[in-house]
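Here's a solo chain for you in structure tokens, the form predicted alone.
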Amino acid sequence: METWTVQKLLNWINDYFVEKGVDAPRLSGELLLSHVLGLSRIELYTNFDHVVEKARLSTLHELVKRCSDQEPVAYLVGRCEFYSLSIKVTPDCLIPRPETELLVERAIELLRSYPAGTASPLICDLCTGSGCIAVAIAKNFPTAEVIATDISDGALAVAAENVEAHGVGDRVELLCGDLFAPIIEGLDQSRFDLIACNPPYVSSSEMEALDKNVKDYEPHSALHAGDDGLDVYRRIAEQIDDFLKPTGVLMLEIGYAQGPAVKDLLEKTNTFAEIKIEKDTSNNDRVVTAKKIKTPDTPPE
């Protein structure tokens, strides 16, 4: 019998996934390996003499053959890195995205802009999913109470064990409903120092190009946005001014070319002071935050 160890295996699997055209072959590999085996990727590397017994290469072995088929790696491991956090993720919520991080990253700088002393600020994360939104901004700003909605039962109960896992359970609230809806009918207090949404925007065109691992695994729900990509921001727009405080702002994730369209919605709406539009690493549209007025360091009330 061929005896398989942690180097020769991840070599195995990496020329395999170059084969099948799996993206990042060499690090899908070794989260597959990782998860198989209990060990971090840094311990792969320190263990690379070890040998896999054969159970654990039959697991490993349906694994490969998922991922090789276009199956999310972090699906077939039941977990991504978002903000240096680990985020639980299931076929029920988005898989969050490196992209996403740079709403959190201005959330988080907004928050910090605030005087010291000052009130805990109110979040609300709309369509929240994984939670992962959510959990990052409390985690990164301990006195932040944050609300996070999401219509789909199934991402709530992923996003509650990510609440839970990272201790912030005290401080962020999960309601089920449809964008501000549960807020409506489940909160005494309903005005928000900060909105964040990272919402469905994949318009129809842009749904039928998807990649296989995203139009064949992840949820539709979480990505279409109608013919447009634009449903969901034109209801966030019709009632976002009930929902912010006076100095409140609103931050919005966007797909690559969204940024025209959704600044004249929010344009339109007549809340806002100011309206910028903020660029990823890749050059591409991603980031709006709309403030309702100009002072950036107003605290909350």
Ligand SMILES: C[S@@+](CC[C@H](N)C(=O)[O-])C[C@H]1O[C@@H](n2cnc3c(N)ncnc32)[C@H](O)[C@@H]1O
Given for the second form:
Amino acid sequence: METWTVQKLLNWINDYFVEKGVDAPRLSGELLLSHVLGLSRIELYTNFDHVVEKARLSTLHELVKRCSDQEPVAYLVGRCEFYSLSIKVTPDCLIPRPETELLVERAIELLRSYPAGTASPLICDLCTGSGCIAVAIAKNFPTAEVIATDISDGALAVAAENVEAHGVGDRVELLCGDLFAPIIEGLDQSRFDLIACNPPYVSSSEMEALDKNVKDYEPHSALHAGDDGLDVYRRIAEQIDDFLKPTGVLMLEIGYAQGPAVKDLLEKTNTFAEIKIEKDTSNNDRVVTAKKIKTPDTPPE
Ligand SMILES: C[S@@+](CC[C@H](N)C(=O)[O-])C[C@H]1O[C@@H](n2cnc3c(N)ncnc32)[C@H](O)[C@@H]1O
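For comparison with the form predicted alone, would you give the structure of this protein in the form predicted in complex with the named molecule?
Below is the whole assembly, all chains and molecules, this chain first.
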């Protein structure tokens, strides 16, 4: 009978995924095999000659088949890595994207810029999904208090597991509802130091053109935001002033070409003294940072 070692399986899956047009074929194969064997990716390489038993082979075959039909690896293995954290995901929530790490990085930089002795900053993570942004901020800034909201009960159940798994349950509160609605109901207003948000921002025409692995598997309510993709930004702009402290900052993830339109929406609120658009490593618009007051590092115009 043919024996299948780790090395032979990785090579076979890679070739099969290349043929089927699966993204990142080698990495996808490693993630599936790690999951099935309960090993880290590094351990696969130190166990290259390990012979995989029959029962695990059939589990692996099933996952490889689903992956070749474009089902996302993160849903198949139930997790993904975000900001060096293992984040649980299910089809109820968007799979956190590496691009979103830029927003987290800027948020943490902002919090670290506060003078020593500043009281615990209060952060709002609107549209939290898996809770990846809220958890990454809370993990990396130990005095941060985070309120995270989402309209999806299913996504919030996943977020609750991530909050628990990363031990930040005492500083991250999850609330269900439409944007700021659960905060209006439960809390005083005008009080966040930072509001961070990665909202749905895909336009109707872009929805049509999405890859199958996104369009057929990820929740459309996490992606689609009206004809031009700006619906949620418009609604945030209408309400933002009430929820930020006078020194507060808004950070939004945006689509690859949405910088000028989102900047325009925010300028019209007359809330912000400074609005900056930042590109990601692929040179796409990615994060808008809007500050209520100008800070000393703002270069003269
Ligand atoms: C693009 S996903 C972002 C999820 C997560 N923050 C991330 O970065 O991976 C957008 C999220 O917004 C939620 N959402 C959509 N419309 C909403 C609304 N009106 N109020 C609150 N959450 C909403 C969706 O359920 C989804 O979880």
